[in-house]
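Read the single chain below, which is given as structure tokens and is the form predicted on its own.
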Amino acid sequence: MRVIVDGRSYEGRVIDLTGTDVSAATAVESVGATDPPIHVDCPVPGDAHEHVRRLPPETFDRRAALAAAARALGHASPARSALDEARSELADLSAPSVDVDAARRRVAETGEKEERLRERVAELRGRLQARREIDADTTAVEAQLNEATSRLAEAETERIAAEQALERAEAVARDARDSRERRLELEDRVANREREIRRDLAAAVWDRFRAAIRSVPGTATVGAAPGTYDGDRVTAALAVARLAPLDAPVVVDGLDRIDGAEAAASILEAPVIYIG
């Protein structure tokens, strides 16, 4: 590892800061980043780091913690197929757009206008054969009901066409409904099989953790089965942080616990940033 602070390069498993002007914040941000604060040159970080990569930590999520360290170890647990297949199921599934709405208001739409023509169409006929029954002329007359006959056949065809797509929105709205439900089942399957494969991580390195615990300074109490866990947060990460296989610099910063940068990376037995 190889830190650059100000033109000057510090170099080794194991890099004080004490004494410079680098901040916890900034070296955490400069591991594994493309475009850092201060140069760090060191592997890759992994996901195990990423939940200890400052000690002590702001949050920390003990069971993901060890779930992480359980999968760089190489662990696996059975329940991950179950997972990538109801993922993927899920990446998959879509539900259909449709306006119920917007059709049903042009089915009253076109079937108001039908009303009208119905009524002008009859309306036309009574005068015509009023007409008709006087030997009055009747050619305006019929010209007018021929013209609105017409458009009284367009307004239906209109109608008909309107109610046909207002029935494929509803078998499309019942799909969507259909497929939300099935998304909310999928996304329980997804967070279920998330917390199992957790479980299962965190159970096969439970022994470990508990030994990491007697290593690093502060007081919990492990039991030997998996979760029950009885201690600060600052301890479990220490432990955590010892167990994974860890490339990448662990930040420590203010750790009254831990007296000094070769303390620190003794403990964790992982490469260290010690801030002071």
Second form
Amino acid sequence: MRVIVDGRSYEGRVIDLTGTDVSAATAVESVGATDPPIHVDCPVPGDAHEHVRRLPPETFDRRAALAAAARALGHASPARSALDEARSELADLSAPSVDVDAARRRVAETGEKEERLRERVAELRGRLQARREIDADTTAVEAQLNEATSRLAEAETERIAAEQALERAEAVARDARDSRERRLELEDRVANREREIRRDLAAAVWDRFRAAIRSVPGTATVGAAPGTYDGDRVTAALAVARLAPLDAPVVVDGLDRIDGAEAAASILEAPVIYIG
Amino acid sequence: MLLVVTYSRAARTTLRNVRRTHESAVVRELGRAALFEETELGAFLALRLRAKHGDDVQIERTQPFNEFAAVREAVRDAAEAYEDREAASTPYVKFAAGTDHPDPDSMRGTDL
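Structure of the form predicted in complex with its partner chain, please, following the form predicted on its own?
Full assembly next; the chain just shown is listed first.
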């Protein structure tokens, strides 16, 4: 591995950047990047590296990290083919989109219009009646009433048509929900298989993890059964870094429990960029 | 009440979060569905879900079911009588044959 900082070149499996003003974040960002802030020449980082690229890690998902390490060591889970199957079925499944919104809006609008016209007709009828009672001229009101009545009939027809259209759209939407239902089942199955695979893979390297925990600084206890871990995430991350085959460098940033760059590399059994 | 049913993991997660933060507006939780109070807040929450997840959210307006108003007596009687049958293995079709109880096909074709 080769790192160039301010025109100065550092080479080797262990690079100590103590004394430069390179931050851990900058170093982490530069490993495996296409447009890095500082030049780091190293092998392409794998999936396991992702979990332990910076020590101490900001966040650490122990099970996922162990699974990635197990995969890097060549382990596989029997649930893999079931996962692939569920994923491909999920990819093939398309849930049609049905526009029920527009149909709903039309029903609401035509209903409102009909209601308005119904009120108008009632009002005109009242007015007509009142004029008749005082023997006033009714010609104008009668014409208005006739017009409003025929517009009401039209509005009613529109509303009925809108309701029928909505019913049809809702029937289609109900059918479409069957495939959404199926999709949800598959999504759950994919998630379950993924969990199962992570569990299998973590179990496959559990003994190595226990051994690694004993070789890294930190107080943690690991039970014989996979998943039984009692300790801090830093210790777990150090152990995963030690057991995973890492080609790209791990950035070690001010870890009090490790004394210097060489110590870090020998504890982690990995290439290291050390930030004081 | 408003019945909200979700059809994706993302929509289900949002529904769960909504239930957690607006407990008072949620009348019942039913797995990936929930009954919301019929208030503007209930509607607002349901519509927020739909705005976020589109067709993966189904919203229905529900009302209590009154069988005495909605269902004819023959159907109610048939349900009671069938649950009282002597042999648990008798299918309803056979049970109803030769009696006044409605047959399944006629019930299927009749809206409430």
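Residue numbers count along the first chain shown, from 1. These figures come from a predicted structure and were not determined experimentally.
Enquirer: Looking at the domain motion between the two forms, are Val28 and Glu89 in one rigid part, yes or no?
Expert: They share a rigid part.
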